[in-house]
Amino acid sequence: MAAASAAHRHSKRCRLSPVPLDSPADELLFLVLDRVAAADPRALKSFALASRACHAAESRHRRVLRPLRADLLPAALVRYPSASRLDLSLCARVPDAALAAVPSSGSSSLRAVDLSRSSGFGAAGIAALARACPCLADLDLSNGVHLGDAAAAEVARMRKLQRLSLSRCKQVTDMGLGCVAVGCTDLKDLSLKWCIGITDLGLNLLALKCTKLTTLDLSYTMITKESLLSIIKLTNLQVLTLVGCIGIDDDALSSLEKEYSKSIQVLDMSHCQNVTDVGVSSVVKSIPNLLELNLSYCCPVTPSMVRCLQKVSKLQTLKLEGCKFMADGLKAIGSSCVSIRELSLSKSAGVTDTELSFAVSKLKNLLKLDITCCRNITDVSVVSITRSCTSLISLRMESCSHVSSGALQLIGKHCSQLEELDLTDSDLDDEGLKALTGCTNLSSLKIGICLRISDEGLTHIGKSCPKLRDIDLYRCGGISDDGVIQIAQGCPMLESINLSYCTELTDRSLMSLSKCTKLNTLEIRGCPRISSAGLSEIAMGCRLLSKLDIKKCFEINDVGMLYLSQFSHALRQINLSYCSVTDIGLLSLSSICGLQNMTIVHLAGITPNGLIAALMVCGGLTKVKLHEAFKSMMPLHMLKNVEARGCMFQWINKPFKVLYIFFQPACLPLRYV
């Protein structure tokens, strides 16, 4: 009998044994896995458990590794030998020992490593990484405030590096940069933003050795004219960023007139407050092939400055945010920059109807226009924009408070190619939304604080804009569940929605949004009628949810947290302040391994012991906001332990306030907010 049973089991195993996957089948299977991963990354794990062949195929298919803990790194690299990118952004702390444990046999295919959100490693860890990954081409060490010249010297051993970010590595000096310049001569993309220890000496050596550079970010460094000339001479340089460089002034820029750069296409000198129109004139003489120029928060815009831009015949993008326009300055843009396709005037002073109308009437090729907070413009400007710029794909005009609802209707009627529209804090009404029904390519719509819109307007959007991915309805008090349901049903590609302080919404809205499977960002702050029942539907239906704000959703309790812990494994950021969550809910939420950012202020049901337990369990945290009252209740050694893992505490000293929230005739019980 036993022999017969064993024979039966052997026969069954033979029938179920997988057929080996050949190369063409692998290619087809990988295409399927790509689509599965896009819909729900956790589905790949289920696929891998289906059979040995599926497990092997999934191992060969995966190209990006994103481990939750640094100690899992060696095993992950062995299991996924074809991985080319290692993303450690979920690991708040990556000690040298973890990088030293990386097996060279399991990491030979790695081409990119991201350590931009990790701490705890130093020169020894980078040295181990260099030994284990000889073919590394992309390394991101941004925010490595603890890294110095010794670490930079180890980076120099990575001879095949083509992209390197040392942003905010403030301890790196000219000595460290010199090592990198000599060792990594194949560099094409380098960021030294906020490397305040680097001076002209290091930058001159960089220009001498790294001649293949195409992208260079020197924002907030100590660069002056002594090295600027050498940088400009780089024959392959295409993108140069000099944001906030106080050493860049008219004198430095005038020295460029002796040189001529044919390669630079993008130049960002925003926040260079020592530059005037004289310096800008020098720039355009020496860099005539510019496609994009950013002078935001720089010098006043005068007609003479703009006229010199005529020498840049190929200019397509001009950003002048926060600048002061002198008389006829904006008119000069229309006359001198006819090739412009993108114009940003956000928060600029001196933008008037007369000048803006003239400028847009000349800029026939304009595709993107930003006039955010240009508070002096009226209907006159909107009429000109919609008449002259019918091919616009992006229009941002937040807080243009003097534009009427009637004028806003013209946008939808005449600019049917729009993909991005920002009318936040405007006089927009339902008729204006109805006019947008022809904008079928709309993917981003921001209409927060538009107090005149209702469900009727949202119904028009839901029926006409199937490609919508991002909608902002912040403080739109006139909408209810019916409007949100129309958006959810008509916009299946929705990824982000802000419903904060839309106080009439209930769980019906969340139940409809749970069908939007690509939703990753949900903000429902200050929606007191929403409860755990609605949140549980979101957790089960929106498996890609990564950012959640439920502050002041008083009816959300531990039940909602239990559902999130079970289904929302992609959750990275959550705001729980003022909810009805207790220790039980917080502990269950802490089981989400990838959770990085929590705000838990004024939770009456949380005790010091419960908070301590949650913080100890949630090992991936990088930032936690807590009320200052907890600071004295928690053991100092525990706080230091959590901080040692890479977590930063922000203590909030915000007093309780009392608020009555009225629904119908009745009133909710007294709430703390």
The other form holds:
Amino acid sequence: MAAASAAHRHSKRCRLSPVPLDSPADELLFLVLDRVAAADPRALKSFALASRACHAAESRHRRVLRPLRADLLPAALVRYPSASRLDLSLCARVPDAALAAVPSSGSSSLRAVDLSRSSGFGAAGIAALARACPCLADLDLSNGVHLGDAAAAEVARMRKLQRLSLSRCKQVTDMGLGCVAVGCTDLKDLSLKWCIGITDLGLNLLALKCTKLTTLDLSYTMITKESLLSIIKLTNLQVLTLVGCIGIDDDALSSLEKEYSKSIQVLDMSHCQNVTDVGVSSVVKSIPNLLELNLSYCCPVTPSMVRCLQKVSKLQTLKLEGCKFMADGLKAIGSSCVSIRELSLSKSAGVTDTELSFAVSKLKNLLKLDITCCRNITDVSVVSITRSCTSLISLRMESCSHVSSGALQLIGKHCSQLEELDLTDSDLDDEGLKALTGCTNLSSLKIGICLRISDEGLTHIGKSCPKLRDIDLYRCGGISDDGVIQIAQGCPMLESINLSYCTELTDRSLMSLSKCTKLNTLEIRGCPRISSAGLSEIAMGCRLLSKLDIKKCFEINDVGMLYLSQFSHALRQINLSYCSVTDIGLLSLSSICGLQNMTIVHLAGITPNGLIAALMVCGGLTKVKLHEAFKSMMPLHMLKNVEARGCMFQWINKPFKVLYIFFQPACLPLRYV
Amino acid sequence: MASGTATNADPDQQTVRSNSVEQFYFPRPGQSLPGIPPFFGPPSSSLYLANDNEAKVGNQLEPNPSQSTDWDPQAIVSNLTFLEQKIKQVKDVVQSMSNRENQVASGSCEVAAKQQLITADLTSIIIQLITTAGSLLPSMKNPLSSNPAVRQLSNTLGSPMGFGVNANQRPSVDSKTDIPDIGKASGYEELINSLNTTQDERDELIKGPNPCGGEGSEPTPMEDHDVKESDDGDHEGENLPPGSYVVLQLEKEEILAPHTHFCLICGKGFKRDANLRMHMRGHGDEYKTAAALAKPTRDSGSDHAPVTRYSCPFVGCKRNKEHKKFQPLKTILCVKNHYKRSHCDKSYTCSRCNTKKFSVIADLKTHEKHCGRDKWLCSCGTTFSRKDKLFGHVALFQGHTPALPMDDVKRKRRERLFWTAVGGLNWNCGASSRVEDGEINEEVEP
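Which structure goes with the form predicted in complex with its partner chain, now that we have seen the form predicted alone?
And the full complex, kicking off with our chain again.
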């Protein structure tokens, strides 16, 4: 014990809880472990290895199991008897037999099982699960395109189920839903998104039997007028999602006129093509306690419709993305919806300076504003936004290209509460970034394609925004290593950084970024001067790295991959296209168990044999992008084998670009549009 | 085209209301002019007798030389006699109407129908006159007979039952002029058309069993009509309802006849005209031509032919035209099914339940598909034929739940056994090596 703790990095904690880690101390210990795990997830593993007692304590502490392979499931359940949540999202294939092994471990403490990313199981597996964990409260079967009514009937045996997701279980019909409705009467949260086999019959039965429902997602189902009434009548329903329901039209909505739901707080009717302003006007009358309304891509916004929203006095969030604003529609929002905190107008047509200025001048309490791609607005709007909405915490105005750099400076000066700012593709310059020094709470900053910013501006950000978690510098051609170093030094909380096509960057940037231990997403696509040396620093420093894009980093070779395989065990997704990686690098990379998503296109050093070997070793793959030429070169049965494990191939047929095309602002890809 | 001109010159055809082309190809004996004794047979339901048909075939192959004369005074005389009779008839009817009007004021619709009838009769007389006169004038012959709409009309009307080739399918005669002019039928032809559909019983027989033989009925001379009336008590000429359709009535025997298409050579019967055409190939090369084998199209006359509806021969039936609230049947098939279902014994018994009986075999088959297994099952064991009924039941009773069909459950159980058997194996092997695991899974996957 002593030796172990001495050898261990986390000896401090072992000293804190002396020799017997018994049950009385458990609660205290678990609090400590929670905190340790929050700081560094790997610390628990080290702790468990410290001693037998530590191992046992860690076993008792663990609540969430996320096995890398389904065949580890029985052992894991034996070791962690008190685990309440089983997340199988890393197991692309979970055969019925794996689920059948659950009861033998006697893990009755399991409350939640997530099978949303897995395939390979059927009704038999779910039946085994139902027998093993009759007390299961949360089951996620999303994407179970192969699951049918038989599986749903087995789900119905879990009487205590409170949350169930059957999203994209397209084969489930009314019969399956009927079983669930009768069996799981405690259901509170049900998602039937994309269950296109379900009709009004089943939904009526559901509304009759599951009266405790609070959240119901019926997106893209065939719901019509027939069952909408009974759904609305559910007395506890708070969140109703009806995205893309073509059966919901003005007729259906107007039929609700006499009904009255006090409980519904969130209504999402985005992409309901058959709804017009008339239908919306009638539905809001029957839902007076609405807090959030989403009408994106749904209907034109007319003044009369907006005036109806006046009756919904508590409305806080209004999303009108992609809507067409009629004359005075936006003005009416300003005068009618005084209570709203969050307004989204992104990609809407008809948003003009005068109307937007009027609206925001009335909405003084606005916290979040999204005017992405409102291309007609100019400095006038920005001036009135910054003048009236000083408490904004989120402002997204990507692609508002008529706004001048001078107006953008006002944002930083007036909205000091900002946490999220998106100025992608704008005229932002260093002065604008300097103005942001007042926004000390900034956690997300997206300033891609802002060609005028330089290291100087980034220095201001690095000095004044210590809480920054996410920064996007996509195609900021004016920045160099010094700017990135300032960011890396000033923002230790950084989790995600996009440096794609910042062609001046070298390994120095990555070396400084390696100090950001929380970094999990790194995109350095098209940075030709970055080499394996820089990547190895990242691999050693940022152990939580899960997403990596090194496409067109020609200097990165097998050495970088060796470091990644050695240190980046959290890696889930990688894009290797155009790198100098060969079979060796690929093979070593494939030893990362959790790797799910690989893009391997246009790698000169890859042979079919090396590729197939890597694919066979890497068992957790779910999606692999390969060049089409490999399709014929690899043995078919091997591909089938990999596919059978739950991997999906995507064959890319793009020409190989031999020379690196240097950064040309004129031919920017419209990535952010 | 040589045969076509010969046909047009034929006086019989001219007199029989521009039925010329049709007559040439299908000189059906029972249908020809009353003035020509050899072809004027007594109306009978034995229309499909082989000897008749043989005669037809013979005529069809080459024009009858006796018909190639210019015009026949005897025929005209008989025509005129007929007109005389007809006028007298109309006169009688008008008189009776005037009498009745004086007596009773009721039955306004009946009066209206009668008036309509009179108008129709008068028009027919005028037409008859014109046609008869027209046959005398060489200049009028061609315009009348070559008027495509008229010819086409007569084609559809005169299409012989039992032999599925329609006149308009003979390209040599009319394809040139016919097709572009289809839409130009004048009101005159329509009149003829509606008049021609006066219910001649034999015509219905002819028309009836051939559902694709065109909409209208035979353009039969009125003498025929008279004879028929006396022959068949059931039949009434005065049944043109206020609606725009024409009512036909088949005889019981015709409805129940197993075959409706007969070979003109050997007399073999068929249910479908296509089968008959296939059969005809065996009788010679002339039946193997594309035209002979082609499906008779009905589009030719559809614009001009009157809408036809059918009446059930069973007196007192609502589908019988004499019924007060007469509801006509739409097609021949409807007539057949209706008659069998309503007025025949139910001779087909379901072999599964031994209780349900049917008179139409298709009904039995439909029933047998569903008999014994109601698709929708509740956990309490009750079965339902309809899903909404099941859901209503489940909604009503606490604890009842929809149950999946038994075969599904069985399959599922089998699957489960399979998985526990094979899955265990897979399990042990799979644990040893990941690569192997994948392979085994693949094999195991059904």
